[in-house]
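Only one chain is included here, represented as structure tokens and corresponding to the form predicted alone.
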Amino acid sequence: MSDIKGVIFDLDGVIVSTDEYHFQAWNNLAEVEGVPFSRDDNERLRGVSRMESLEIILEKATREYTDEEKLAMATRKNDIYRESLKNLTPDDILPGVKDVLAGLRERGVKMAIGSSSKNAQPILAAIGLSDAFDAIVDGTHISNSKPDPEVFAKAGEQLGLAPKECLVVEDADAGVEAGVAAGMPVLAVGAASGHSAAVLHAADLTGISLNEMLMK
């Protein structure tokens, strides 16, 4: 951490877990459309934009959908998901996160959120962390979702730091790829820390906790 001046966190799966909310919303949509959908399928959606996630789900559909139908389906899923977010509280912040944020702040390290989600702001508000970050870049600010590096590049710019000065913390393969493409060191945590050899090779740090990160 000696050369790091900023940390850019993914949101879902790193700061807070909304995986179950996403799964239930997509599952509801899939059931209505009669499309098979499992938790394994849901893993493929990690770190992927809403419309790209829908395309993955519809790979098992028995008919073609128009663009208008797809947009309506994605909107319906998001409505279900946003309604479920009302159940989020500060208790849903993942273990160790508050200590890490406090530790980084104490050391003068800038912090940002870099998320493809368009719901980052209401999620942060629900868990009481809206003011915890120096910059928040989410799906409403970007044209290309992960693995494109745009979200991390913009977050680094908002922090006023060079890519090599920013550490990306990610739990998804697509996010790890995006961080690497942005020219930033990457800490793969959670699901990403146990994934493919290519992902592990791309990430600079794997298999350690956020708290252990502070010791680097």
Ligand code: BG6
Second form
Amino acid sequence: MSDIKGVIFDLDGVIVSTDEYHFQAWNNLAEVEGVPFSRDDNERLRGVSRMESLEIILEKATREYTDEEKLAMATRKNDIYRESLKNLTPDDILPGVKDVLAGLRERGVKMAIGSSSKNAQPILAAIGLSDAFDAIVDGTHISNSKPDPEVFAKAGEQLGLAPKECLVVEDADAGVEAGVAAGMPVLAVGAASGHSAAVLHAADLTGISLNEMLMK
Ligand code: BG6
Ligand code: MG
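Could you present the same protein in the form predicted in complex with this ligand, rather than the form predicted alone shown above?
Below is the whole assembly, all chains and molecules, this chain first.
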């Protein structure tokens, strides 16, 4: 992995633990609408944009919704989610992340965020990592959500690196596929750690494991 000159991190589920907030907000919406929604259903929303997530949830709905209604629902979900983000602090940074970022910085490896979320900037501000990355590409900068490679391709470009020089770190199947489609090696962590398309697998993201991989 010695030709890796940059690491592009997904945000939700890799850098910070926002999973429960997303679940609670969607669950609230689903209950109001009387649409069945489980934690298994929620797993399918990992890495997927807000509107596409809503479409997945509405697969179990008993009626059709107009585009206007869908937009209103997505806005409602986001309002609930944004309210819970007020609880976010640097303590919500996932274990090992700060060590990894410090280790990479020390070694001169460039770092970026490649996230589907339109809330990436306020989340990074809440956890105190707004200035920790050389580039931030998020849901407000892209037209096609993961598994489309757009977010990672843009992040790689902003780092000034070729795809094969960038390592993607992802917890979502859609994100692993996006990284592979961008022509980048992918380290799959957390929920995606067993993904067959990933070039690298890790049960957890620790300073040692990622830094050691980059040294190889
Ligand atoms: C991804 C999350 O990072 O962002 C998804 O894994 C979420 O669950 C997506 O739907 C979009 O997030 P937001 O904050 O724009 O609603
Ligand atoms: Mg994620």
